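Only one chain is included here, represented as structure tokens and corresponding to the form predicted alone.
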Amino acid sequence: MITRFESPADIAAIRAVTIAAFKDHPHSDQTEHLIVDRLRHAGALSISLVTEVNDDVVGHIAFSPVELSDGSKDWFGLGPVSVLPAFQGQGIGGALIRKGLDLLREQAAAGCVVVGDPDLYQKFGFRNDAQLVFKDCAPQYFLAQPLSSTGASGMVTYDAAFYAGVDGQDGAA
């Protein structure tokens, strides 16, 4: 198993992995692959890692910048993280999360946020933080992990490319 930065040759595989990973997910609107495409197109993929097994891409994770209403800098959003269904439960997603967070720390990032299953993300140090709010998200599903001693608070906004219809892009590669 090898985890590395994505290359241009990985784009189709990343798309396929992301589609497959979210196909039957009960809280997915099946657009996660489009989010990754739009972030890449906008130059907003701060970290994009893949995991290979036998030279095949089986996992992917994306980190993109977020803005905080208090003006705090160097915060990032994790997601989506995708693993092919046949490889789920083998630690690939966790390895991607840990590697991505390590890279953010190396870049002196202030913190990272994620929308997702608290039982999963708390294993990696994410916690609910009443000081940080993500509009239209139940607070228990919005978690943060400070990566520095600098505090932050306020409304969190993901990069515009995270949302459908930005700049007329549909995410097609």
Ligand SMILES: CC(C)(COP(=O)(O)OP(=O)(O)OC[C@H]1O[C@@H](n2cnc3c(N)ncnc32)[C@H](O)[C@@H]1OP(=O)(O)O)[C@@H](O)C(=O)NCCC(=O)NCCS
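Quantities reported herein were computed from a predicted structural model and do not represent experimental measurements. Positions refer to the first chain, counted from 1. Here, rigid core means the biggest group of C-alpha atoms that superpose within 1.5 Å across both forms. First, how it differs from the form predicted together with this ligand.
- Once both forms are overlaid on the rigid core, the distance between the two CA positions of residue 151 between the two forms is 2 angstroms or more.
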Second form
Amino acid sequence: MITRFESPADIAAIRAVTIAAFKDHPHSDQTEHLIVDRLRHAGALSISLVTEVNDDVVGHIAFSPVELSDGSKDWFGLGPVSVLPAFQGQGIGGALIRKGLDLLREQAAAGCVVVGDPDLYQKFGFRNDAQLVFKDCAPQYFLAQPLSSTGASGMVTYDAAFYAGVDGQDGAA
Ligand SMILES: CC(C)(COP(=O)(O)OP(=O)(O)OC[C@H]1O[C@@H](n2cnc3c(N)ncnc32)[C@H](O)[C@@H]1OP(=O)(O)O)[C@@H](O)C(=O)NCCC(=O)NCCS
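Follow the form predicted alone with the form predicted together with this ligand, if you could.
Every component of the complex follows; first up is the chain already shown.
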């Protein structure tokens, strides 16, 4: 099992892994692969890692910049993170999350936020933080962890490319 940065040759496999991972996800609209494509196209895919098993990409994680209304710099959003169903539950997703957070620490990122299952993300140091507000989900599903900072406060906004309809780029990488 190898975890490494994505290369251009991985783009189709990343799409396929993301689609397969979210296929039966109860809170998915099955467009997560388009988020990755849009972020890449916009130059907002700050960190993109793949896990390779026997030369096949079986997992992927994306990080992109987020803005904080208090002016705090160098905060990032984790996601999407995807592991092919047949490879889930073997430590691959956890390894991708830990590696991504290590890379953010190495580059002195101030902190990281995530939208998702609190039971999952609390295992990796994320916590609900009443000082940080994200308007697109219920507060219990929005978690944060300071990395090199002591924390921040205010509204959190993901990169515009995270959302559909940006520059007409809906998946055309
Ligand atoms: C979520 C996902 C990336 C996790 O990858 P994985 O390789 O299956 O996870 P791991 O085997 O590394 O498990 C890491 C830990 O998280 C836990 N975990 C995994 N998925 C979880 C979930 N959905 N809810 C709660 N905990 C979860 C595991 O039990 C494990 O905990 P442990 O270390 O205490 O045993 C993967 O299941 C997936 O692709 N799911 C579909 C897409 C998705 O839901 N992405 C996240 C959107 S918020």
